[in-house]
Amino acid sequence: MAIVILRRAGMAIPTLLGVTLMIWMLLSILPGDPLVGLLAPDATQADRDRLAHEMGLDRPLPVRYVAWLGETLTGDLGFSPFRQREVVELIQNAWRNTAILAGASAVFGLTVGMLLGTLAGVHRGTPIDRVVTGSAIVGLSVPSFWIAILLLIVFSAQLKWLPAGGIGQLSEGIVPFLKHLIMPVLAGSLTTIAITARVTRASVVETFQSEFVDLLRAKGLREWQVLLHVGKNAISPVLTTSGLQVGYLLGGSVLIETIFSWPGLGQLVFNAIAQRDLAVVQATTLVIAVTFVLLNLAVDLLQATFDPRIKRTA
């Protein structure tokens, strides 16, 4: 196992480093002037001069990119001019938030996608297999952001039900911190549901029709008691598309974020570019592509787990 561990995170470093270095180079070359929020409209030359001089702005690309580097390593991940505040704490108020929410819609969407693969793939062929099929078709058609409009209109404006937007306070209470969090994970958890669904359904109708399982029908055991091991065998591709799908939940909920007014990374990010606050935009970026990295190498490590092979192999 530890040459596992190993390996999986000797392949994680360069991959991280190609990260930084591809965030770094589309953020610098976009078009625009990053100065042009920072000056008075009465600037003079001199004024914007000495300012790209003071935020490393006249050095050479590869010099920046080292330097910030450098700094990134070390915690530092540099000032907001717009927000007058540490990016690191933005951040991190950012991150905790999304990370409530990304967790749970991934335990929501997984959960229920899985269940409901299972239940297709042992009843491959029947009604009930074509109504999850078409159902996970159907999630995976809808968007996310149509749906969270849907929610809106329906359980907060006409019924009144829910709260709009807003991200609830644990000192208030467990039932009003679930309300702000109920059409969040609906919205986000949706296309979790329907690809997790598929999969597990495609990995369990395969697994059933293996020789491994008429041989444990032929030794006596109970349905129950196969499909105990034909989900451990088919688990494996589930957890690949699982480690992808957490890390999209984190990445890709700025949609969704922005339309419950929900205080994370999303809604961070989306603020920062309509300011053109490079810094934040640079910073977010980077922390959710490292946290989709290690995601995936958790998932990595999760399925040498379960699965002897990838050790064996390893």
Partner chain sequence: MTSAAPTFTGTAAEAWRERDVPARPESYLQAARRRFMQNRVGLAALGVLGMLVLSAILAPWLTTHDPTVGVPAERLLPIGSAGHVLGTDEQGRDMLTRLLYGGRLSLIAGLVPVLIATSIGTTLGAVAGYLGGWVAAVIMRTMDMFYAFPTVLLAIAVSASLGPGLKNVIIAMTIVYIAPIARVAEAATRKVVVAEFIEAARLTGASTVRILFTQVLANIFSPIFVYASGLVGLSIVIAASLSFLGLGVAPPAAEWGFMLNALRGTIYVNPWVAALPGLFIFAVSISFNMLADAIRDALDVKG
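None of the values given here were measured: they were computed from a predicted structure. Positions refer to the first chain, counted from 1. Only the largest set of C-alpha atoms that superpose within 1.5 Å between the two forms is called the rigid core. First, how it differs from the form predicted in complex with its partner chain.
The two forms, fitted on the rigid core, differ between these two forms by less than 2 Å at the CA of residue 287.
Core-superposed comparison between these two forms: CA of residue 70 displaced by less than 2 Å.
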Second form
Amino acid sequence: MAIVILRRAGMAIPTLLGVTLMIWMLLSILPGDPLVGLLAPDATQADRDRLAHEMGLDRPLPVRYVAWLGETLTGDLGFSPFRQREVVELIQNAWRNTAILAGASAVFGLTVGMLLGTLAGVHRGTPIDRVVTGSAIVGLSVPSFWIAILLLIVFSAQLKWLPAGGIGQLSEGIVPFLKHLIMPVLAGSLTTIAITARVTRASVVETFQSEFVDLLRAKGLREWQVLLHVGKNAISPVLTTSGLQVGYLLGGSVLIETIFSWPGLGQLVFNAIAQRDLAVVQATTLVIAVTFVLLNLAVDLLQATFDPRIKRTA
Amino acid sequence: MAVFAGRRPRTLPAEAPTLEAAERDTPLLQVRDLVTQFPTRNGWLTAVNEVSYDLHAGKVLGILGESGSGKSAMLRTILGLQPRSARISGEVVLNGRDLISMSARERSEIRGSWVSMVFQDPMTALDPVFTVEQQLVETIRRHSEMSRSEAVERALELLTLVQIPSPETRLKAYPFELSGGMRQRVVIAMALVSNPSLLLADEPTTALDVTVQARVLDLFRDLKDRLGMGVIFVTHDLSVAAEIADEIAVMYAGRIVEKGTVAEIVRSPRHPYTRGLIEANVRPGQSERPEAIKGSPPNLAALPPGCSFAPRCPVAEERCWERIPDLTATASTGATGSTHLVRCVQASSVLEPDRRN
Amino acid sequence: MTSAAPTFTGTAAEAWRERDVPARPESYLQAARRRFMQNRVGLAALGVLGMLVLSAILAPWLTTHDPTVGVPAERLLPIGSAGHVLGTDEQGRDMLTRLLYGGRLSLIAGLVPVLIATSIGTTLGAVAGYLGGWVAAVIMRTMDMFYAFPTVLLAIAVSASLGPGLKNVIIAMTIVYIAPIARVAEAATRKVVVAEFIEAARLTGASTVRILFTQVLANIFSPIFVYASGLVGLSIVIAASLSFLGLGVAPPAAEWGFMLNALRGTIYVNPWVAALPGLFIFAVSISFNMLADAIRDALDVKG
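With the form predicted alone in hand, show me what the form predicted in complex with its partner chain looks like.
Now the full complex is given, and it begins with the chain already shown.
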């Protein structure tokens, strides 16, 4: 098992390097003047060159990448000229808040999705299956930001049950904390529920068609015992999609956090985009992408514990 | 039985008659007018069609047929493994109890205890993510009240019984770490957990290498003799059936078309289909290539009005196309307890042994 | 099944042999067409999409108001107001007009990236799958890098660095979809390349490019078409998301995602009008998803 972990972790390193290269390229080479927001409107070409030199923008590209990577690895994510703060500082708090929201959405979305998917898979072809499958395609198609607005209309504007935005501090009690969490979690996890339910259903249905299920029944096992076997065999694609889902929740947080004024990475990115504060966009994208890669690594390892073929042959 | 003395599963229904108590003449298994139908877009498709036979304890009935003949569907019907959408009628009486009319719950008690099944492909029949030990132990504990450690001991004993070398290490193995032959032995061991009175074998040697095939077949024979089970052995291979069976039933398009002792079927086949099968089989000393039966296996969704074999039959006449022949005793069987049955209107004329060739 | 004696020899046999067996088995595409025509959900989705697309194209003839200039006195009218069936927005512009016009940009922003990405991704994937070796390694490892990003985030990051504008949204989303389509194309090509007819084409001296464009493309069409059609629904939503975040069109143009964001502040005053643009995004997205499911079932492709 230790070897599997090492090998998988080793495989993640080139991916992570690729991620840093891509993010750096996106925001360093692509059109869009990085100095535009930093210079006074009446700046001369000389001011411009001086600032470019100070920021190291006149060096060759590979040198700039390596220098940037070195800084990034030592935890220096740059400085936000708009907010006059170190980007690391900005990100730390926001990361915690996003983790709370994305984590809660993931737990809720994956649990409900797996339950619904299993239910539909076990009762395939029945009305239960049709209701779940039909709801899943609705959940898959519905834009999360629209659901967010519908929730706001109903629960905030009309019924006035829930606060329209912001984050509740746990120190102020669990109830306000949860009240702030409900709508963002519901809006964000709808797609997760839908995709997880679809993948789970497909995997359960396929596993039920395996011959070993016939043997389990032929052995006289009770139906719940058969279901346990099917579950352990069907979990692999569900785990794979779970890792992806959490990543999508992190990406989708830009929309959800903006709508619900949740002070997380997403809102940070949204504001930074509006201000063309590329240092913050770059750093935030990097943090989310690295989290995503590490999450998928964790899912990979988790899969190995469910499937002996990975554990013993890797 | 001696090997398993005192190991009769405790969950067995009390009214279950033991083999010793059963009258010698009462068959272990009586199948009567068994019909299995599946719904399709164009109506019901009949996979098993009015199949009837008896099986006595300690005997092996070989079911011979091509794919699509209904032989596997018949086994699965007996065990209640058909999907809920299937329409099933008839009787399958095992030890005096009808498996068809039984509730699903009762049937699951009987599965794995009175009646077990060995599947065709050992590569797919075992759950890939559980060890051999886990899979054996759960089966043992389902049908007895053994503790975990007792069950492990019993699992070891079973692996030894099916002649798996160094069973202690195999017990900890996952199926993918075992060879095909080894896996099939594990499947067989699993079927023997509760010393069943009836064993259903669905082409258990087909997926194996030829050398392994012979050894697994030997194992079957040995186990049948030692444990006194009745066995239904489904195969498409005449030589395998001839080797292991006492009686052979030939199935075509869901029906039994001929049934008799191995000698009767092999030496004096009456049905043109059986004859075709035998001629398609390579015999020692035969120089020319064996001739396969012309035409393709029957399409169950589009059977002819009369005898299902008529479209491929070399001697079919108009009357063969008109109605389905009955399964009747052949003339040569004589008056004493007819065993050789055939479903062919021409069995007594065209196909008399002396008129062959 | 007559038991009566026959009058003519062989009639029963002849009748059975001549029963209505189709003269020629239907081709793959014929079968796919038949299966699609029998799928009521798929046909309904196609109908809804047809209507939405037509009304977007015909917007200038179907509407009576100006999509960009409003009447300040008629701001925030509710649904069902006289002269404004679906109400008006925060600048007093007719909602129905803007929704129909908005469909033009929203549909373009959702569809175009999938089309471009499909052609680029298919080419990359087919080349990688056909040639294998280091070419495949370079192409596919590069594609893997894109997988390290959540889709929406990547689209946002690219779009943000290119700057706002519909064209940039389309470029950003195209970049996002190339990688997954290349993966599907590569896997499908590898499956096809080992097939005998490719070997046969090679033996007849056909060039690599020719084989790629005739034999390979014809045979990887189904899985790619199914995958790409499944992307459209998602693409519509992501395009609208980018506009919602202010990365898409510039005011006063009408686009559903942008409109939804603009009306966000009015939910306390005129809630149900504010929800309308989202309803249109949802209707298009779900229709495309249902259509994609129907296409997948019709072409009999797994996944």
